[in-house]
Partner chain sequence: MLSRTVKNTLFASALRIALFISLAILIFLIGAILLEGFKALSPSFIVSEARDFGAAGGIRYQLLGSLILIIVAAVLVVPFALGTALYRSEYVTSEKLGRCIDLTIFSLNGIPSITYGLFGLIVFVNILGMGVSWLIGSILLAIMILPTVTVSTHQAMRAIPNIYRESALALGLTRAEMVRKVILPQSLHGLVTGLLIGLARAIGETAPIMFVATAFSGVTWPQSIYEPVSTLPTHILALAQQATNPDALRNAWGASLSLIIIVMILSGLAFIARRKLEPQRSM
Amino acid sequence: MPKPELKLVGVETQTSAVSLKGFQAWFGETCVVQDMTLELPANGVTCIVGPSGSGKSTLLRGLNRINEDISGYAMKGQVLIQDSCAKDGFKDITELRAKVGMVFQRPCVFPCSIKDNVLFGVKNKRLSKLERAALVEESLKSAALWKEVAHRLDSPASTLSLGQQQRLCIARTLAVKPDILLLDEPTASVDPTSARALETLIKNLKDDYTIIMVTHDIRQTRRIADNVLFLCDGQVIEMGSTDHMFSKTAKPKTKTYLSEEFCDC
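How would this chain look by itself, in the form predicted alone?
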């Protein structure tokens, strides 16, 4: 009998943006993610939490196949992005990554101007000068960065602060017009003020994008998440709305981790 799909506890039925069916992942002989069958809802913010080594980033990177660039990686099962298989439901991996954008823990800006960083993912598209300028402005406004850099778009991206660089990475990702935004601890390398600015940005984007985010910050999870997925030892312990996951009705292991940041799995 097939394993039932894990659905969110504490919320009404939601449209799924991502479905995992028997998803498993290895690095060499080590199984990092074990037989996950679950659905992640469209729109809103889903935070993936759990102790180090629980499979959070491996799961996140499996959604747009970035893990496949790493030697020794292997996976089994299905990853469905809006009902299309991530492995063979797209023309190529570039098409998949245009639909499922990703921002990493440390800002990764390219050695070129702020403007050219934003346009990096569309550099091969036939766009007029006016269209490119409009896309730069739109993307930077969406990333809450336009007012800070509008007067110096030709300056090197490296001259921005780390918090600004992270918002630039988000703007670059948004310029490709993805449906899903993957964030791997996006505030971990910035100062508290920049982290709060990024949290505000994420909350402002959630109505237009499906945001799936890995974080170690439990207080941050409570502030910005609509739904929470708790992993330990490569397995799903529980998934549900934020209200449920931080309530007395959550599983004992969930309550222990979210209140004490200690996992006894």
The other form holds:
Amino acid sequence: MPKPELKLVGVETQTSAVSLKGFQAWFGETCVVQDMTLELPANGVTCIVGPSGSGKSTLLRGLNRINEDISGYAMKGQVLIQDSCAKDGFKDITELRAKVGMVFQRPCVFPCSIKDNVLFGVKNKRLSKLERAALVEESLKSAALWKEVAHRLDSPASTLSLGQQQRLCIARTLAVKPDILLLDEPTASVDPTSARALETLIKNLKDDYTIIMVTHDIRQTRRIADNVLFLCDGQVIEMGSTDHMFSKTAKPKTKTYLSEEFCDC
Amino acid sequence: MLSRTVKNTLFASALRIALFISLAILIFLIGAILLEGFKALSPSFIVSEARDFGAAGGIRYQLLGSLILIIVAAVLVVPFALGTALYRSEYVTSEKLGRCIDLTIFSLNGIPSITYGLFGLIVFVNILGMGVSWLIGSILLAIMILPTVTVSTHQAMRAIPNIYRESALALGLTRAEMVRKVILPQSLHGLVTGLLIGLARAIGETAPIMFVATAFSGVTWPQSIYEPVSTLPTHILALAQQATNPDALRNAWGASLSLIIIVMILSGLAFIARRKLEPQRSM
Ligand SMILES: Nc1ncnc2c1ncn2[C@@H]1O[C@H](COP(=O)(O)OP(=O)(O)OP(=O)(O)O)[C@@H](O)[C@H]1O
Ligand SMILES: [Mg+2]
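Same protein, the form predicted in complex with the partner chain this time rather than the form predicted alone?
And the full complex, kicking off with our chain again.
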């Protein structure tokens, strides 16, 4: 029996950036994301929360199809990115991934200079030197890293602090000009101060990008999320505006989880 | 019953004696080669032609012959080793096929070098009807060191954390672009190190090349690929067979020392390459 489509509770209808229709994800014989049908609004921050192993990363990694290289992985159903099917609505998978950028939990800079890291995914060979420099500056400024690295763009990226490295990862994703940003626990491996800096950055980016972010930090969710998607065991328990989820929800599971009490769902 | 202290002391002395014996052998060997080798080795020994079947003159064409063989072998082995390692590391998804490839490469490494010589004789001379050729020697040496170079390259590729691949793909790079921008730069040190170690071994080999690629004397710079070369190891072999002639023996030591110096240079370069080319990864 197909499930009814999940609508955001407490939010006016908005244009959707991502919509899932009967989305399922499998690893071998195990179904880790079960039959999801939902729409995520354009712009703003949507936080995906839920206990460990509930399928948050799998869901996120289904959106840019980065899971497809893992043997044993299979998906069913439809993923629509801005109304184009992720499977065949784009010229090829690289175009999809340019539209839907992703930043991982652990900052992963390439062993080259800061500048080359920013330009790593930029394929336009006709860009002049000047245009490249401008793109580097623009991306680093958007990622709130420009002031710290402007004087040493040519030094190895590995000399940056972890928090700076994570902002560099965001900068290099922005340089490809995506519309949607997928962040998988972006603050989990940096110190609290850097985490706060990243939060501010994410808040500043949310007017220009649709940000979908996995986090374990409930307080962080409260601080930066516009909408919250609560997953448990591969199923959506509830989805709604931050205000609704934290104070108006009637579902006991959501209440327990978001009040940071022990949740055995 | 011996007390524990006595046992420990005995054990420690045994270790010390073992260490002493192995060191003594090593020092004796190196000392003998240096002592005897330097009697012959001089700039003119290196640049002058061999005369009297090597008992007089130097090792000019033997040195050149050896260098031609390994340089061409290097050029031949790189594309195959790199291709195999890349395919194994980035394109094989089936666990089974991967293990098959590993096993094949592993067993290839265990083949005695004389077998390669025999293989060359049968395939190139008997079946393909080619005569003696230095190029066949290079091909055989390339085949012989293929496993070493492949394994070293593959190990470097396997050591690249998966997150680097995913990060590059997530930026919209194609698989080929990812390989070129992520995998190749971060595994170059494995390729270069493996190649240098392979060549260090290849240059000292006599067995794979002696039937098909070399002549013992009277050879100069090859005019075409259908000519043999003379090499240092075969030259040493020829000289050692005239052991009653002290001049020949002296030159044999000189040639050995030259060979060892080349091997040491190659190994030293491998050591440097490993350290200098290794990527500065942050994780
Ligand atoms: N490569 C894989 N192979 C097999 N099973 C996997 C793989 N990746 C994830 N899984 C399984 O899929 C389920 C969901 O995993 P997922 O990583 O999406 O959880 P998560 O919600 O992101 O957890 P966490 O909060 O710990 O990151 C888990 O049961 C996990 O064991
Ligand atoms: Mg996860």
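Keep in mind that what you see is a predicted model, and the values were worked out from it rather than measured. Note that the rigid core is defined as the largest set of C-alphas that superpose within 1.5 Å between two forms. Positions refer to the first chain, counted from 1.
- In the core-superposed comparison between the two forms, T249 has its Cα shifted by at least 2 Å.
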